[in-house]
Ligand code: COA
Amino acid sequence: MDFAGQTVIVIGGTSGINRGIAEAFAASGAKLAVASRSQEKVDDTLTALKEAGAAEVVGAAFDVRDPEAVAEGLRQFHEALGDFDVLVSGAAGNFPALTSEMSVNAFKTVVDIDLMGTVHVMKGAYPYLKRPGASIINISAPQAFLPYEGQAHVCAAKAGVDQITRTLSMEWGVEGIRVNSVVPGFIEGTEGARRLAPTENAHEEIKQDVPLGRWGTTQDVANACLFLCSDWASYISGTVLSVDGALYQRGSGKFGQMMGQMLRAQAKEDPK
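In the form predicted alone, let's see this chain only.
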């Protein structure tokens, strides 16, 4: 797919799945802007995006929890690259914890990053979105629609992200702006994959549970984003698309149960 001359913004685009998405758009000839909290990661990613074929690259370090910093960073991106054709909002935070063992501030931290961070990015980018024609992708998670033990904070936050996607697809659709969510499955080579499958046996066990029989790749997720932001998907908006090899058709299953069991065992070993 050809995105030559188009401006693509990837928030959280300096690592993992989001970096893979940014690199795929770079390979398609787009002008790229990426942001994360680490200036070092931003600088490294800009070099990689140039090598991948991006027409122009800019970056900024800011925290999505800070609406003023988000607004200023997006203003700088617009000044450098022009109206936004594509916006990918992918900043996220997560940690496993039972609700009874989690502080209010810990719960709030994930809501502030995942949910409020999405709000800040949407509102900060709104003045700069191309009308008509802009496409927004919110990177969501299965916790938005599947309950997982030890993930109440993420479930609440990501459910909100998907509802923002659906609502803005109507509110902003009248201006010719499309909004969709993408839900990655188990993706090879990411920090989440290393935590979930630290051993070869665990890696193989997860692979066997995926109906398509393999882990996903960052390119799999990037391909879905490229499609949703292309003219081929010009009538698709308000959709939550899972890129998971059909794994989530099985529900949260043993993964959610295993996390709850692990956390309860830890609480017994280290009572407060």
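None of the values given here were measured: they were computed from a predicted structure. Positions refer to the first chain, counted from 1. Here, rigid core means the biggest group of C-alpha atoms that superpose within 1.5 Å across both forms. First, how it differs from the form predicted together with coenzyme A.
Taking 2 Å as the criterion, I206 counts as shifted between the two forms: its C-alpha moves by at least this amount when the rigid core is aligned.
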The other form holds:
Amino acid sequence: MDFAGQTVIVIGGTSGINRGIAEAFAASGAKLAVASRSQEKVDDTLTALKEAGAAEVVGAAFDVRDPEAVAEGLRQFHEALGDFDVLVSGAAGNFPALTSEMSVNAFKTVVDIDLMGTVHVMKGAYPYLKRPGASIINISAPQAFLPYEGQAHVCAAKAGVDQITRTLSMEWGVEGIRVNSVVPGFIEGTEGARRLAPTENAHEEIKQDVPLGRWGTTQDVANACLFLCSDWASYISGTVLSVDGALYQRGSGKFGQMMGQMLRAQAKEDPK
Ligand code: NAP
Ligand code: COA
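Please show me the structure of the same protein in the form predicted together with coenzyme A, now that we have looked at it in the form predicted alone.
The complete assembly is shown below, putting the previous chain first.
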């Protein structure tokens, strides 16, 4: 894949899956911009992106829950790197919690980051997208279509993200902009995985539940993003592409209940 000279923006691109995506675009010669809340993580990522081969790099620290800060950050990225060929929106927050046990603000926090954050990123980037030709990827999750106990907040937010993908593929498709979602399955060594499968037992159960018999890698997800943003995918828009080793085909499986059982046992041991 050759993205030499192209401008690639990765929001939430300073760790885990999203950083893997940014590094893959950097290795294919793109100009990169990344953002997240921590300036330290941004700076560290920019160094890694240069080492990976990025033509130019810029970064900014902002919170996707703040629409003005997002719009200003994206304006600065445009000033530095020109029109956006690729936009990846992947900032997210997650923690396991039963709905009966979490505060309204806890639920809202995840909706504000994952769903409203996506809205802020889409709207902030809109003026700067290359027309025709820009490709947007929203990073979704299996929770968008598989119910998992302890994840109602994430299920609601990521389902919304996929519906934004589908709707904008129509609204913005007429301007030559493609919009797709990528759904990582369980990805080894990431913060999301650490939060949802904290024990060796959970790690092993998930491996057994995935038809391909292994956890995914950040490179697996990055490969799908490179493909979707390349000319090979120039007629693909409005899709939700799972990169999950066929996890979805088995439904929520054991994992759908595992987190609920774990949280209920914890609540019994430690009643408030
Ligand atoms: P991660 O390393 O925690 O990545 C999240 C990124 O978003 C970080 O760069 C974080 O940086 C940034 N971020 C978080 N809250 C933010 C906010 N309010 N404003 C701006 N930036 C924010 O997690 P990950 O596990 O790699 O997950 C990455 C994406 O993949 C997420 O969209 C997640 O839902 C999705 N996903 C992950 C898995 C998995 O197995 N890990 C599975 C399915 C889907 P700061 O802390 O500096 O803000
Ligand atoms: N269980 C229940 N509620 C929780 C919780 C948990 N494990 N963690 C946080 N909350 C609640 C807080 O109590 C608070 O609610 P309250 O005001 O009613 O007390 C609310 O959620 C917001 O928490 P806060 O810590 O103030 O939010 P934040 O904006 O600083 O951080 C999070 C956002 C909570 C999502 C944090 O985990 C985060 O920054 N995550 C980013 C990384 C990540 O989640 N990566 C995985 C991606 S898949």
